[in-house]
Structure formats: C-alpha cells, structure tokens
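Below, in structure tokens: the form predicted alone, a single chain.
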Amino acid sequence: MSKTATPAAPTQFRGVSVDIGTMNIVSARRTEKGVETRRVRDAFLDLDPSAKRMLKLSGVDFFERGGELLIVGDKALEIANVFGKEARRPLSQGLLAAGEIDALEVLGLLIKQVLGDPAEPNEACYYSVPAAPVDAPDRDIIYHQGVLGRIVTECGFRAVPSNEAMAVVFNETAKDGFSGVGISFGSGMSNVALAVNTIEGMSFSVARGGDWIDAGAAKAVGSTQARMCALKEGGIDLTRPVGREQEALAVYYKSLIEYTLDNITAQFARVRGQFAVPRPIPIVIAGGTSMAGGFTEFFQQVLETRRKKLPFEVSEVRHAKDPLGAIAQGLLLQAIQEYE
C-alpha cells in the first residue's frame, strides 16, 4: 500500500471518502497537513501454507485463512510474478466479480486498510459508485452499491454512495462554477457526468475501460493482457507509439475515446429538453487509464473529429491534477459538507 502520509484523524477533521475501483482503492481525509490520500491495489493472491516461511523472511504481510495464506494489495502483484501466478481481483469490469467467492472478504480487508478507524462513531464516509452502463443493462449496480455500503458500514462509518464522475466535477471545476463534464477512465468502466452549477444534468457509464483496451490490443498482436498493461504503465506515448504493440494500444485507446464521446452525444440528446448548457464548459479527465503518456493531447485530437457532433461547446480539455486521487478527493468535499 502506498500513502502520502499516515493520517491520525483529529476529531475536528470529520468526513472521509473512499474510491473503490477495479484496479485501485483510494481513500482521502483532511488532516492538519491538508488533504491526504492512501492507496492500495485492488488485488489479492492465495498461496499454499508452505510459502509462510518465505513470506516471513521477506517481511510481506499476509493473512492466514483455513488452509491457505492470503496476500492483498500491491504485494499480491509482486508475489504473483515470483510464483508465476495471476493475482485475483475482487472487482471485474467495474463491479463485484461474480465468480470470486473470496471477493467480499478481501474487499473488507482492503477498504479497512485504507480507511483506518473513524474519527468518531458513524463518521460520514462517501464511497464511489458507477452509473448504470448504457451498453450493458444487465449489469447489477444496485447489488454492487448495497454490498459496498455494508462493507463501509462494518468498518464503523456511515456509508453514503456518490457518483464517481460527479466527484471529478466537484474536485476539478471550482473555477468553472462547478460546471463541466467529468470523465473517469477506469480499468473496468468509463464513467461520465455533466453538471452546470453543481446540478447534475446526466450521468452514465460504458462497460469499456483499461481492461477492454488491454484485451483488445493483446488479441490483435498475439500478446497477453498483462504485457499490454505493463506497456501502458511503463511509459507509452499515445501520440507517438513505437512498434506493433504500442500501435495496437493507441488504436484501442482511440476507439474507447470515440465510443465515450459518441455516447455523450447520444445520452445528452435524451435530456436536452430538460437541461440546458448555457456556456462553454470544460471536459476534465481522471482515472488510472488516463495516465498513459500523451493521453490528454491524444484525447484532444480525437475530440476534434467529434466536436461538431457534441451538443454543447467545450471550453477546454484538462487532466485532473491527481488522476488517481481526484475521485476520492471529490467525494471528500461532499463528506466534509456534512459537518459544515
């Protein structure tokens, strides 16, 4: 787990948040030093008890459950590589993984790890939920939201669900009067929200994200998803791809951006009669999938091919100051309002 600090939350700093994603779980809390975040990989690995001695020697934290050892977080990915295994993830395509019987127990451990203890009993904790995917109506958002709420409650907090893309708007558009389009490009989904003066005009998600990019690019060039993910995180420049693998990633990134923009146009058409955008507004991008090199410039290039179709004017495209922490920080702003 990585963290900017170890916050010992004084009672005067009440309100906390947690962004629960397919790849990362990020919490945010206000402390004497300002807003501080804690992050852990949303992954786990189960090992045979025979690995216990090696883990103790290496100083890796683990849990014992029944006849197996359980490693969670960033270390799960590192140890998976050592043993040539695949780390498992509690979430799949942005929602609870239906086939992972250990998912709920692991999520509880990870969420507790980043949240810590409440500053007071039933402290407000805003947690992220995606909007319903417009291209996968069978995906169960209600169950996902309810289970995550129960886990946060069991950690000692009062759980309040909140839309993750709106959190991007809250955190990044104060200078724009809290007006803009927030897009969270995650691993499992891409979430979109449009707001004017804090009022939500529309929100939706599409069931495509970083995992979809990795799978498509890997299939196109006969590689693996793990290899594609490593290339993304290793410093690819989408505006200047080198080699077949990077070119495949750029093709799928372009397709994802086009697909998202086309769905913004289609979904806005449904609310046009009830919601007006009186002035040009920014598009603000966040999420782990947006951290590939050159993403903002690449997004702007794709936007130019779709700009005339958008039913509102875009003032600018900008990247969140902290793409991984923006959602948690936007949720925190809402949690703090509970006490002010």
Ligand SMILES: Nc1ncnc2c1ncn2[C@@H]1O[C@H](COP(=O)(O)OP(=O)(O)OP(=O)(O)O)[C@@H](O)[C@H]1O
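Numbering follows the first chain given and starts at 1. Between two forms, the rigid core is defined as the largest C-alpha subset superposing within 1.5 Å. Worth saying up front: this structure is predicted, and the values here are computed from it rather than measured. Compared with the form predicted together with the named molecule:
With the core held fixed, Val40 shows a CA shift below 2 Å between the two forms. Relative to the superposed rigid core, Gly294 undergoes a CA displacement smaller than 2 Å between the two forms.
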Contents of the next structure:
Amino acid sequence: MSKTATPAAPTQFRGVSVDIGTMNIVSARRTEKGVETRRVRDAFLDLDPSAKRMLKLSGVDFFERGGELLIVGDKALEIANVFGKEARRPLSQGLLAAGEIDALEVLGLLIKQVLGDPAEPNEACYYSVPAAPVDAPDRDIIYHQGVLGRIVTECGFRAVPSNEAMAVVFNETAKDGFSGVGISFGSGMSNVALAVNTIEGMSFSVARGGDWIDAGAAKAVGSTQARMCALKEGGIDLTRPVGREQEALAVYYKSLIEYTLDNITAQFARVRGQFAVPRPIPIVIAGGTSMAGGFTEFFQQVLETRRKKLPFEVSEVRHAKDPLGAIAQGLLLQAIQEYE
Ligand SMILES: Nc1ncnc2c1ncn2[C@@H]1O[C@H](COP(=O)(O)OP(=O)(O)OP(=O)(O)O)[C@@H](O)[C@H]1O
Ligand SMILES: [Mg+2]
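Same protein, different state: after the form predicted alone, show the form predicted together with the named molecule.
In what comes next, the whole complex appears, and the chain from above leads the way.
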C-alpha cells in the first residue's frame, strides 16, 4: 500500500467492504477520520399487522411485506423480547440456506443499511465468503457467494468475493510480510487460512463456532442456549472457570480450539507437496467468539498440547485489536488496493 498523503476529496476514499456473518454484518470504509466500521445484527422478526400501531408509537422502523411487518437488525432482537418471540437469522452455520426467500430480502435491507450509497457507480466492495466447511460436505459456498454477490451488486457496487480468514491475515500480519495463520472464530463457523507472503496456501472452515459452544454447554448443564451465550459474553475467564456452567463453556471452548488445530494439521497435509512454510509464522485470531476473557492465553495453552503435531512452527499467538471489525478491515485493505 502506498503511503502518499490522503487528499480530502471523497473519491479518494473509494473502496468499501462488508463482512456478512451468522450473527453480525460489519462494513468498513475510509473517512477523513480514519477507517470507520458499522455493525448491525444479522437478524429479523416478522410480526402480524396488528403490531403496527405499537411499532409506530415506539418509533421502530419496519417494512411491510405481503401483509406482514418486518423488523431487521438490532431492533429485531429487542422487539422479539417484547413479544416473547425469537428473532430469526438469514444465515445458519455461516451460510445461506437454499430457498430461504425471507432471508434474501432481509440481507438486502441490512447490507444496504451498513454500506450506504457507493462513492461512485460500481465502487469496489469486497464481501466475505467462508471457505468450504470440511465437516459439512453437503453445504457448499457457491450459492451463498453468488446470492450475496447479487445483493451487493444491487446496492450499486462491484461485488468482489473474498475469503474471510484471509482478511484476518491481511489485516493483522503486515509486520510479518503477510505470512501467518488467520483464524476467525465466528458464531456459526470458524474459518482458517494460511498464507506466506500474501499467497494463500490453504483455507477451510469448520461448522462450529460460538453457537456450537452455547448449544453444547447448555445441553451439558441442562440450561438454555441463550443463557449460556449471555454468560459467555458477560465476562468469563476461560483460564479460571468458576462453577459448573463456566466449566462447561470452557470445556466446549477447549474442544473447539483442539478441533480447529487438528483440522489445520489434517488440511495442511493435503497441500504439503505444493506449499512450504519457510519460517515460523504467527497465528492471529479474530471473530466474536475470541472475545471471551482469557481466550488468547487459553488458546496458547491448548496449542502447547498440539504444537508437536503442527506441520509448521508458530512464532506467536496474537489477538486482533478489534476482533469483530478485523475481517471487514482486512477486506477493506484489499478493496482500497484497486484504487492505488
Ligand atoms: N464478549 C464476548 N465473549 C465471548 N463471545 C462473544 C463475545 N461477544 C460476542 N461473542 C460471540 O461471538 C459470536 C459472534 O461473532 P462474529 O460476529 O465474529 O460471528 P459472525 O461473523 O456473525 O459469524 P460467522 O462468521 O460464523 O458466520 C457469537 O457466538 C457471540 O456470542
Ligand atoms: Mg464471521
């Protein structure tokens, strides 16, 4: 990336990005004040028309569709609580479900909301796409990538699909010459990419993430997924779990990390002939699931038990400064390059 001074003209800030996940949609754009990210909850709620009065009174934005009322984003969760209903999600385990008509419409509204208008017609917009899940062979990314591309295009952008975990590598390993393993621990899945000097040597996803931890821990202690999620987000220390519920969360966190590391070893074996890692590389971690207290230390502890099996040397484990925004920011770096 060139280091020339940035004139204030808005067209100087061309190139945007959007990271579309199971729980959150995050966009990134350069402004006079630096990189700005916007986040919205990837959720919606459909309500009976009888709720219209109440929504109008409380000033909640809604869309009318075929006799139904549609609330999207963070408000969907809030209003769902009021009505004792559950907000729905357009994605499941990181991917669009085929034939979910509602989901497409909702994603269109949400993506438009976080991206705003393009700075010029067909401005480049990099959008995140997970790698194919190694443990859900019946689900591929082709439909997902195609449909999201169409939605971003309809918002007025030139849509460029880009790997989610590679975005972590781009954002977090400049000082390592863009060499490292990027991991995005999300809600529906975990994405991994390994790169040396910006060249992707391997990428894959596993269909396990925060939701899987919540569900597993809930079952283990006979609680609800929502409660376990709140506990997990509410300030647990994974290295010192207190009580049965925290213990269960830590067990599932450990299992997710082991599973991810084991899959790195297995997947690397498949590319070993064509790809060499000439020096120790960092592992950089992002995604909401990595925001649990003590995650990096906990990850390191699990890594120690697996280090001998790993097919390359790890120089260090680093946590992204902004774990929720790192992917959108890494995508943005790539979008900006098109204009330099
Ligand atoms: N402070 C926190 N501590 C632990 N977990 C958290 C915290 N904040 C959010 N999470 C979890 O992070 C996950 C959401 O992360 P993220 O936004 O990276 O996922 P996503 O990109 O929407 O999903 P995916 O990439 O899997 O489709 C959820 O499981 C959520 O419960
Ligand atoms: Mg994600």
